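Take a look at this single chain in structure tokens; it is the form predicted alone.
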Amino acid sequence: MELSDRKKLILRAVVENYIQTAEPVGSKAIVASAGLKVSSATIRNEMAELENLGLLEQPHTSAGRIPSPQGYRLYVNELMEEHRLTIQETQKINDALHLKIRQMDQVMSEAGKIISQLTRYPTFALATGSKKAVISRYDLLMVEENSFIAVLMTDGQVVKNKLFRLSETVSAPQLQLLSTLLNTSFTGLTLEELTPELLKVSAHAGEEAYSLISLVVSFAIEVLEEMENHVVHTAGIPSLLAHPEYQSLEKAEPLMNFLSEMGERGSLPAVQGKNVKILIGPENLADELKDSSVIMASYDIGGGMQGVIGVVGPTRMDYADLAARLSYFAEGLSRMFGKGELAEPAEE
């Protein structure tokens, strides 16, 4: 869609005021930001032009105008201009990433925590493969005579544990010869091969060994199938309530919800390649966010994987501010998962 300087600047003025200010955007505004030797007539003809290509929405009769989410596509598309974050907002980001966890559901609960603390919306953190896992490496630490904590390591760098408590006791050298047979028979097996390969380990294995290999294998069972599931956390759902738009109940209420089952529903649309994708009202597929937008940025995890993290909010979000935050966040977690560094500060 072709148009003037003009009408970009009044579009770019109407979506940033609005943006600021939850309320809809007269001629006199347009006057007072974008810096146009025009009249007040003038810039509500263009207006009005605007409204008719589709771009803005007149709420009220005799209100001004607001952003339709053509307009928001448009302004994302062309006219927003890319937000540098202060070196202040660096910094507090790059020491939010510095965690001190290794667990892959930790880490993408972290995040989502994280980026809900400096964005003040709702977020969400995922991770998606492009081929299946498989375990690469089991560890079993003794805790306690009748309890030992085992290790996992997926081939993609995922490390997940869990304490074992046993009814009979367990010494350091079964706990050594379990290991070794665990890696010996079930690395490098795929969710479908664990339990035929198990079935085989049975007919040959003591009752009582077979009992512990039962237990260690089916937790890798349990971590397979969480991340073929694409476990989605999230995090500052109530935040909504703080922004115009969700201050009613009967508003706020349908997507507060879809946000708490987004795990059960499924993942979100995949970035595809981008590092960030932004998703304005109707581009959404779910009806909950049809009056929404979704922003998501992606960064390598390794082995196959890649994390996901968005915001959730009204269309009257800074797009660029939010975008650029979600990016840098994004490279500083593909750098902590790759390199185990950070992102360059940004200048003043």
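So that the term is clear: the rigid core is the largest set of C-alpha atoms that superpose within 1.5 Å between two forms. Numbering follows the first chain given and starts at 1. In this text, all values refer to a predicted model and were calculated from it rather than measured experimentally. First, how it differs from the form predicted together with the DNA.
Core-superposed comparison between these two forms: CA of residue 79 displaced by less than 2 Å. Once the cores line up, the CA of residue 92 ends up less than 2 angstroms apart between these two forms. With the core held fixed, residue 170 shows a CA shift of 2 Å or greater between these two forms.
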Given for the second form:
There are 2 protein chains.
Amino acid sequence: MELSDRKKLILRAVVENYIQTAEPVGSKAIVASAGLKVSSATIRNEMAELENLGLLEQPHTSAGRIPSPQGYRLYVNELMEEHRLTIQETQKINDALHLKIRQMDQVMSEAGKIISQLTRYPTFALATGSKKAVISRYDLLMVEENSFIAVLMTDGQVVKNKLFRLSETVSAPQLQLLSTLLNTSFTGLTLEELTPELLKVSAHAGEEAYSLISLVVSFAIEVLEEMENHVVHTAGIPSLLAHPEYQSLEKAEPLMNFLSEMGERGSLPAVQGKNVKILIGPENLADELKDSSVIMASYDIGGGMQGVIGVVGPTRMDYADLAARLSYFAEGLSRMFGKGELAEPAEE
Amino acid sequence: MELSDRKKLILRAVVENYIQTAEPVGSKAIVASAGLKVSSATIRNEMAELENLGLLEQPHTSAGRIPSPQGYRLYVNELMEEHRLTIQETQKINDALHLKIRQMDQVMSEAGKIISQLTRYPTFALATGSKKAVISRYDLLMVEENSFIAVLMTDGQVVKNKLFRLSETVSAPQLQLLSTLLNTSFTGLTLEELTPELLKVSAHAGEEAYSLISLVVSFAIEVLEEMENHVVHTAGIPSLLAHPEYQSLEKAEPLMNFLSEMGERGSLPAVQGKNVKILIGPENLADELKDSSVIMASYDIGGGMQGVIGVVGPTRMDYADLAARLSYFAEGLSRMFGKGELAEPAEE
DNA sequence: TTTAGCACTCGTTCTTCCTGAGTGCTAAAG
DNA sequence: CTTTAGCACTCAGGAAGAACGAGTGCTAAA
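For comparison with the form predicted alone, would you give the structure of this protein in the form predicted together with the DNA?
Following is the full complex, with the preceding chain placed first.
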């Protein structure tokens, strides 16, 4: 059933009032805020109906109404006006984008910090790959006679390095050989294929060569594992406390713990699809998020990889504003990654 | 003036009781806990004197006593028994040490996470260098005709890389030349010396070469800046909330914000000297820490660098236990970095 | 269909009172 | 001189109650 225009207006007024004040909205407040030429009693009747429809809720009998998750959902889907960022806001975001950002996986973590500062909400950021990551290239650089650096590059243009110190010495030709072998046998393999291949090669190679190979390949495995686990960066967790719904510790603590452990355990709401996505209250899979909302936006990194950045907050969030900011920010990132020439689009 | 043995015993009992219960300690409790054969009235007299000396405090007239910062200080300096870790605890730390740790600056951040999990307190970790860091070596790896990877190594054995994409193309010989130039002119220079040198070279080099050089040198500057700023990693901030002194938001919030921003702004209590250091309450420089204590331990990374890892908590902390853990952990890290052969002592 | 009026609900806040842990002091005992 | 028992006193914290007021639902009239 379609809502009457007046009901929509009222629902919207409730949501927007509540977003601002964090307090239940009464019928009088609606009369004052929305430009309706009816009395509060009429509004009360309408609100009672909206409550029956499950769009509004009463925290207790004699309080105003607050939007239910369904109410927010309807608001987000139909009622919300696309928020236009002010010039200052876009300027702020642009500045933030141009500053600071350096290496690929730092991009995600930096982006999170920036967004958190901009929005005063905790953020999370991660990268997802549509396909499995593989190592595309190995370079070995000699440091001293008993140490060398391995530089690995994945197909997603991510570069990682590691310094190895050995108990025995290696010569430059040995390293050269090793490098050739690695590039021949261990490129283009997914995580699952690496270990079997390692075993296979071990049969042919000598003891000493094998130990070197396995050192580097172990590192490759680490790198790929890290990428597959979609390491999550979080930032700005304490900013939760600034919002009235998390003033009570019982509310704040589990969520804060969840957020800070999210980074470790990689447990994350499954995400895909383009652009901005909003999950309201119980729409979230994780129990800890059932009373909170998540707004996230994805951006293209290139190389089949997508970055996702999101903010977490109370269901009472300024969805319009946040969605606009995230979206704009994500577009900026996509652009940065897109045309690699500009500025500093480098990756680690 | 030296305290009588009985006063010491009482002070110690107060501290240890309070550490456990987080509640003011009364005279009766002391009689029960310490093996003293005197009545509570006697204890009361003694406690009154200890209060006059500034070692104990009363939250309000009719409550028990709690240690003042000076009381804690005296306890830590003279009364505290060196805590011996149980075999399980050392085992736990050893496990943690061998696991996970990979790259140099990840060591610090990982170590922080581990300690935070072990202690249930927020941690911070950073590296300090006694001397200025310099770039000791540049390697340039060709990727495609319009992109290359720069691998930089500092004297502290820290390796960083970055992928550069260009709008024009470069040839292998060009890169070779560039690499030689960088290694000749831009190694061994501190942050302050790099920029002047860059200007000097720009005079001789052609337009195009100069733009490449400045790209890489800018990166070098970034790397050195990052190292000089002693980037601080924090972890486990939400675990603050588990402790009763931070149950009230007014107490918790400023500290949490301070900790989370510490990572950004690099503002940190100046640290040096070996081994474990304890800062109690007002001994901390930062205002936000005036009601908290910091326990930190340093470890040797090698190459003139020192790592520092610390925990932050209420003044009521189990100093003995935490100091022992941190110290043991730091020793483990020093050992790891010391003999480079073992396990995985690599650095980024 | 809208509105005014009114009784009712119920969270919030303020006050009051009570309790009990713990103190400081005094005076007697060791 | 030190220790102890006794006692009056203090004060945070919790419980209970009262007053308040914002907001509702319902009824009856416009």
